[in-house]
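Take a look at this single chain in structure tokens; it is the form predicted on its own.
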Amino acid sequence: MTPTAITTAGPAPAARFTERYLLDPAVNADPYGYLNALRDHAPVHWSPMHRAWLVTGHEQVMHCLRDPAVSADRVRPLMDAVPQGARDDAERAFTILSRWMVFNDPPQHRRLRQVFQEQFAARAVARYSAFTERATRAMLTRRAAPGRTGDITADIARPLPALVFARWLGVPQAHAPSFWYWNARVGDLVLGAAQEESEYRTSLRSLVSLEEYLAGLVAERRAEPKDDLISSVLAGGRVGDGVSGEEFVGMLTQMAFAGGETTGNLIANTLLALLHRPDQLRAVREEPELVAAAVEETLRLDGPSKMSIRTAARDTVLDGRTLRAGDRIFLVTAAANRDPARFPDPDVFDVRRTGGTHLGFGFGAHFCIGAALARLVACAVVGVLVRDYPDLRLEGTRHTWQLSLLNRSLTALPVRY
């Protein structure tokens, strides 16, 4: 789309600014330059091209985040962007994404949140620190001899989280396959890459199809109990009780599509952060115990997550500004997370940054409930890769992101282990 100047009103007067298209590829590729103008211009500004309120400081998404004002359910219009010719696929499809937790406002949020507490606590999910370095240390000597050239991407930052989460939920490895195929067409589905109607279809079919074997594994598990978070749920006496059997399959595919991709991206933008400064990757090689700020850092200057989208519940002032009931509303936190009345030296990536509370995992109700798994596992591959490949490197100085309004995610990230 072309820029268009536009005047956004305000209690103070007006300063003009250039509005950007989001998917500009310059601005999917590098858009932290024009958020941080945006955020200077107007912490919350309404977007006519996006038809959506952008809200950008760190206090004002905060707000966003805590105010039952601001709603999580956005699954209609999720199904309003199907094509006509695919709805007939999309009722159950639907169905199942209107019980995933983060499509849902307190209380029933909390009602399902609650099913899965104890098994994501930190002590809960820390046994899977020493599996998680074995398998990251069997998958390198496989794919990463030191001397080649290769792609962390490929090579260890999407299998690695992919084989973790996999095992977490006690998916066998010979499952593994359409498993994943299946997440990965949801997430076209849910991330907004779906675009033609055949592309509709396949998701919504995708994951009713994951929704399927998770419910034939559910069976298994209580006929059978095994070491994994379903044996772990059901053991816990709340599926029945809590919440009802379809409730906690269709839970159970939002934890599956959520953990391998955004643990991946993690990965792969913290060790891109590292390699591009070799100060910040001295310091954590001679101090291992940085290697969990690495990631924090990640998550505050170069996240997993650009945004999420949340729906104003009701007319409500923000910041001086109306929304209106039904206003879609963006919570920039890739631009919150870079705000100078929160962090000092905002643009500068410190793995000894102290001070400020950044929004990577979300805020409030909607904490993000895996954060500790992921954390944990990014940790544990970075940790491998830092130590284990004194010489590694980046091929190349041009990296390239995939179009997304929501993920910040490399399509490659090539290296000389």
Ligand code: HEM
Contents of the next structure:
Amino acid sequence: MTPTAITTAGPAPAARFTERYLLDPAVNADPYGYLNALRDHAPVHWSPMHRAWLVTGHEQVMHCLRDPAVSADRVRPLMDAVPQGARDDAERAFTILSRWMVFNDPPQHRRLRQVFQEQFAARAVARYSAFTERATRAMLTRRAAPGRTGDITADIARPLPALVFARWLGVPQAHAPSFWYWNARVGDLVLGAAQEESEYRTSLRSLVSLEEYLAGLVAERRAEPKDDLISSVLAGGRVGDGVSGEEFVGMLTQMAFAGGETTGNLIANTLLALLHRPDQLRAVREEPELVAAAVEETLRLDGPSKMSIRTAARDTVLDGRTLRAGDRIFLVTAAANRDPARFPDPDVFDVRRTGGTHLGFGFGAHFCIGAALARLVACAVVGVLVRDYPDLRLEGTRHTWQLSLLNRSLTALPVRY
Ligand code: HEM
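To complete the pair, please output the form predicted in complex with this ligand; the form predicted on its own was given just before.
The complete assembly is shown below, putting the previous chain first.
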């Protein structure tokens, strides 16, 4: 008789979770395996390494984005990081940044945001559709002859949104190079890329230059309105009535910065997702109305924004953990967007997915005001590329990503057109 094996073991113990640095190059290159493990370990986790709460569960992130105890006001800590030698330039920059709606809580936030509400509505941005399609085709004709190899990020994904946003905002083409240079340097400051004192100084001064430039443009449009965002907001009559001219210009310094690079990343990430998955690409080619779904699925699965940062305004309890006033909170939307409690088969890219609210544009009061414009531009570019380039394919199999806590941004996307 064979002896019966008696086992005393219970369920296999869960693998020990090991904290990792989000800017570790391996995690940055492919964050999702680690973020899934982190969410499974604890959807609300204090990270000694980041000195911040990492919130990764969909429900918990949504909760924070609605909770008045969780504040968006984080300009002071940003300025506290400025090295001593660059402090002279910090005070004015601080004033400008404190006018960005994304750094304001209610009721200030509502007061600021309503100035732009009408201009960003889907029906208002829809009139840029024909211009965007035309500009996309013209740019591709010049840069992407069928059969040629190229880099989608440099050929179209970055320059096309820049062209559309400059035109939409009202920045003349001749001024575009300095306008985009200042914007990029402001990005270094806000996204944490500035490290050295000289980099901080350049960024802080760029923000001031951008503000001075936009103040000049606003003055010109007051004198002589054109068909652009600045003129349209001025015509709406809200500037000077509840929101000052300085606040308006301060908010304008956020606009291009918030939309330019992110929209380029959305275009590149969507094309990477489709070119990796022939079945999904085929579905989109056969049913062009699925282009919008592919863009949406990319926002969920591999969107341009990995997290939003907040601070606890007062002590608050989340998932049984006490967040203390002043604690930093990383709302890791890239993890929440793959939460199996919200999305079936969360790691699968499926253009026919229905249901579930992804957080790729944020959620709640700070939901991306530029979402309709970003969608319009991304759908136009992706649509033209999948329809007009039947042989489009990836060149090479390894892709590298810029090192960033907040952005998911390819360094290049080599293809054959
Ligand atoms: C694919 C492109 C884009 C992505 C992924 C994106 C993502 C986001 C996210 C996640 C937020 C919420 C931030 C937070 O809660 O802290 C946000 C807010 C914002 N976005 Fe976008 N964005 C995009 C395009 C744009 C465009 C085109 C514009 C304008 C031209 C824009 C302007 C803004 C502004 C002004 C806010 C702050 C809104 C507020 O605080 O009420 N974004 N965006």
